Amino acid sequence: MLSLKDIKKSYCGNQVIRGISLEVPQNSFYGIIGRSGAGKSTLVRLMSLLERPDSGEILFDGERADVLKSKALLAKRRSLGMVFQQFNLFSSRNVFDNVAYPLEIIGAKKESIAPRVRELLAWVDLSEKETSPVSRLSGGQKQRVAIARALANNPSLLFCDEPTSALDPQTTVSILELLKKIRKEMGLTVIMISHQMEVISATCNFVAELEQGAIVSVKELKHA
């Protein structure tokens, strides 16, 4: 599904990613774990094509993606979903309009947007919150809206960057269960970035450990 080949990235002469090679199998739940400063955020920005590596290759289904430009790059980015730690919702929009936003920016027909949004809100158990301002939602509800929004364009791969770090333990469990259900029933590949091994162990089939910008181990978690 996703292959990294000797990826390197530096900022102001400081090498943050040090020759990472990685294979993410299709329909897997793949965890990347590391302490603060290990390079996790940079790595996810490279994998999601928000930044380009200084060297190396990024391939999706065997095709180079790091060399894409303009419209082709934008199209590939839109085939990837992203869930963030701090939700990144639009406070000026209600729940429905937050989920509709990705469909609006790709020019989806208005008559197709409402059914898709309502389908996604049902998936994340928020159908009754359709018209609610996001300011009135709990942290867990906000993350469910963010997950629904990330799925709007039918991505083949979903990135989750510390999606439960801002949540209490009980809410964390419910969000992880939702992500596992989505991966299984929608046939997605999910990549989870976290500094918490208990989060990775509860969800992932594989885990890669990141230290100082390098992968130091990759393990299969058969019990996950």
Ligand SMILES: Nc1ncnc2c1ncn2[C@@H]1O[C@H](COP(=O)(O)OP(=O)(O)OP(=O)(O)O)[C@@H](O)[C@H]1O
Second form
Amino acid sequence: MLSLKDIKKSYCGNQVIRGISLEVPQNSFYGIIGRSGAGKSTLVRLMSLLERPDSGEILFDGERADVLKSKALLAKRRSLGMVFQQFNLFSSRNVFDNVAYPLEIIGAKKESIAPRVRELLAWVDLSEKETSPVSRLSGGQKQRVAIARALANNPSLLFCDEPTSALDPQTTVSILELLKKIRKEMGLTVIMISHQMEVISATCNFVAELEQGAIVSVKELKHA
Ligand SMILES: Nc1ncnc2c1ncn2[C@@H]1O[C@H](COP(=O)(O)OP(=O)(O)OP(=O)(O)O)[C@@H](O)[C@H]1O
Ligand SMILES: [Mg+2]
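Show the form predicted together with this ligand, please, the one above being the form predicted alone.
Once more the chain from above appears, this time first in line as the rest of the complex follows.
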């Protein structure tokens, strides 16, 4: 579904991604593990087309995506969901309006937005919080809103960059369970970054280990 071929990226002459090739199978829960500074977030920004590699190829279903420009690039990006460690919600918007945002910017019809938002809030078990300001939510609830928002445009791929690193262990488990359920029941492919093996092994069926900008191993995990 997603292939990287010899991707390289430098910042100011400092090579951060040193020739990464990997294959993410359709419907997999793919983990990328590595220490702080290994290049995990950079790799996710490249895979999610937020940044362009200096060289190498990025293919979605066999089609080059790293060469897309303007409108086609925007459309492709919108088919990819993103979830971050710090939630990145709009603090001035309530729960409903955060989830509605990606639908508003693609110009979805107003009457189609509310049922879709409610469906997503039901998925993440936040139906009762529709009108709450996000500032009054717990970290776990904020991450659920962020997940619902990431799913609004029916992405085929969901990228999660340290989605549970700001959460306590119990909340971490509930967010990981939610991601597993979404992958299974929505038929998504999930790519998750973490520096914790226990987070990866609780969810992923593949794990790639990143060290100083290079993949040093890829393993298949059986039980996920
Ligand atoms: N926009 C940028 N400009 C310059 N250097 C950058 C930029 N983004 C990342 N880097 C550098 O690239 C390296 C990898 O950073 P990255 O954020 O990808 O690591 P990470 O594995 O996500 O780390 P962490 O676990 O701390 O989030 C670091 O040395 C960082 O300083
Ligand atoms: Mg990072």
